[in-house]
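Below you'll find only one chain, the form predicted alone, shown as C-alpha cells.
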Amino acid sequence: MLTLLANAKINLYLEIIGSRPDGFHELVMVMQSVNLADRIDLKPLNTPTIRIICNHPQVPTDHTNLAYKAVSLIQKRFPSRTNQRGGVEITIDKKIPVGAGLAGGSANAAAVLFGLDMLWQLGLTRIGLQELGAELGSDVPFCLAGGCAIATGRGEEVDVLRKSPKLFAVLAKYESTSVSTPWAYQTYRAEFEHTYLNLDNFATLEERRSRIHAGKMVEAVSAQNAAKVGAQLHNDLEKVVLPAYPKVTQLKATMADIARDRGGLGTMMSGSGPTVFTLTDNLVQAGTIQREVRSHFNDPDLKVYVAPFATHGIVARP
C-alpha cells in the first residue's frame, strides 16, 4: 500500500482575462499549496476494480469522483501495464473542506496519478503527469506541481515560481455552504463579459502583458516580500460570489478587521469560494486570528484552520 498526502491550494491571485474557443475562461492565477492535506491510501487489487472509500459523506465514491476518473484514465492510456497489475482501492481521509475553493478533489486526483505512476512503474515525467491531469480538471496540473506557480490558459498551464515567502494562511469556511465553480464563472461571464479582452487585438506579447495585472504579485512572490504578497491579493470571482453569499461577505469583512488588528497581511476569498483566508508571517499571529474568528462568530458550522505555505502539492509518506 502507498500513502500520499494531497495538499490544498489557495489562489493568491485570480484574474479573468476573456473567453476561450473551448468555452472556458482565459485565466491568470498565482496559486499556492498549503499544508492542509487529505491522506490518500492506494492499495493494489488483483482485478480491474476501482474502489473508493471516504470518511466524508459528501464525497462521491462512484465514477463521478475525480480520483476514480484518474484511475480510469491511467487504465485507458496504459492498458498493457495496468492489465498486468489489476485495479486499486483508494481510501481518502478527508481533511480539506469539501466544496471550498481549495481544490480538494483535484488534489486527490493528482495524488492518484502520482501514486499509480509509482505503483505501476509507468515512468511518467512531471510534464507527462500534468498533461494527464489537465484532462481531469484545470487545477490538477497545479496540484501535481505544488509550491507556488503561475497558472494560465484555463489554469492547466503551470509555471513554477521561485520559492514563496514562509507564510501562514488562516482559512475559514462554513461547512454547510458551498459554491458551484461553473455557476461562479457563468455568472461572471453574464455580468462582466463586456470587460473581456480580445487578446487577438494585441500584436505583441508586451502589449498583452500591459493589460494583465498579475505581474506585481509575481514580483512580490519572487522577491519573497510577504507584505507585498498580502497587498497584491486579488480575486475577480469575489465580484459575483460575495454579493450572492452575504455570510461569506461578513466573514471576509470580520476576518479582515481582526487581521488588521493582529498584524495580518491581507484577506481574500480563495478560488470560487466560499473559503476566506488571511495571510500572516507569524504562527503565533495566525493562532490568535484563528481563535478570535472562532470566538467572534461562535458558530459550530464555521471551521477555522491554520495552514503553513507548502513547497509541494503531493508528498509520498514512507
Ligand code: C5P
Second form
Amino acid sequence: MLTLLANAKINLYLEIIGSRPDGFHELVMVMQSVNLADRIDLKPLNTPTIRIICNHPQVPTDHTNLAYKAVSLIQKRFPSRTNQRGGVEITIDKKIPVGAGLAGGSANAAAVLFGLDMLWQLGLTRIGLQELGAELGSDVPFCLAGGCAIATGRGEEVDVLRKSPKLFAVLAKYESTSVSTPWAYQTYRAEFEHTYLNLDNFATLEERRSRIHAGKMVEAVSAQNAAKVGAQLHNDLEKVVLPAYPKVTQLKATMADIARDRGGLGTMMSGSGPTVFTLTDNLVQAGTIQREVRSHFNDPDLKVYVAPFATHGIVARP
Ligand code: C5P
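Write the structure block of the form predicted together with cytidine-5'-monophosphate for the protein whose form predicted alone appears above.
So here's everything in the complex, that chain up top.
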C-alpha cells in the first residue's frame, strides 16, 4: 500500500491569449501549489480491477474519474509491466473542494501516475510522467511538478520557478456552487474571441510568451516580493464567471475589503472558479481574515480554508 498527498493549486495569473487548432485555448498562467491536500491510498489488487473509493458524494467512482483514467492510461501504455501486477484500489480522502478551480481532480490523477510509477516500478522520468499527465488534463503536469511555475500552451507546458515567496492563501468557496470549466472557456470565447491573438502569427505568440516570462508577475515571484505578487494577481476568466455568479462577486468584494483592513495583499478567483482567495504573508493575519469572512457571511455553505504555499505537488508519505 502507498499513500500520497496531492496538493491543490491556485492561479496567481491566468491570461487567455487565443484559440488553438485542437479546440483548447492558448494560455499564459502562473500557478502555485497550496497545502490543501487530498490523501490518496493505492492498494495493489490481484485481479485486473480498477476500484475507486471516495468519501465525497460528488466525486464519481467509475471510469469518468480522472484517477481511473490515469490507471487505464498506464495499463494501456505499459501492458507488459501492468499485466503481471493486476489492478489497483484507489481510496481518495477528499479535502480539496470539488468543482472549485483548485485542480482537485487533476491533483488526484497526478498522484495516481506518480504512485503507480513507484508501485509498478515503471521507471518513468519526471518529463515522461508529465507527458502522460498532459493526456489526462491540462493541469495534471503542473500538479505533478508543484511549487510555483509558469504554465503555457494549454497549461501543460510547465516551467518551474526556482524562487517564490512563502505566502498564505485564505480560500473561500460555497460548497453548493461549482463552475464547469468547459462552460467558462466557451462563454469567454463567445464574448471575447474578437480580442484573441491570431496564433498563426507565431512571432506574435512568441512575443506575448516572452513578455509574460519577463512579465511583472514572474518578476514579483522571482524577487519573492509579496506585495507585488498581490498587486499583479490576474484572471481573465473572472470576466465571465463573476457576472454569472453574483454571490461569488459579492464574496470577492467582501474578502477584498476584509483583507485590505488586515494587511492582505490581493484577492482573486482561482482558475475557472468559483473559489476566491486572498493572499497574506502572515499566518496570524490569514487566521483573522478566515474568521472575519466566516462571521461576516455566517453561512454554513461557505467553506473558508487557510493554506500555505507549498513547494511540492505530490508527496509520498513514508
Ligand atoms: O484540460 P482539461 O480537461 O482540464 O480542460 C477542461 C476544459 O476546459 C476543456 O475541455 C476545454 O473546454 C477548456 N480548456 C480550454 N483551454 C485550455 C484548458 C481548458 O478551452 N487551455
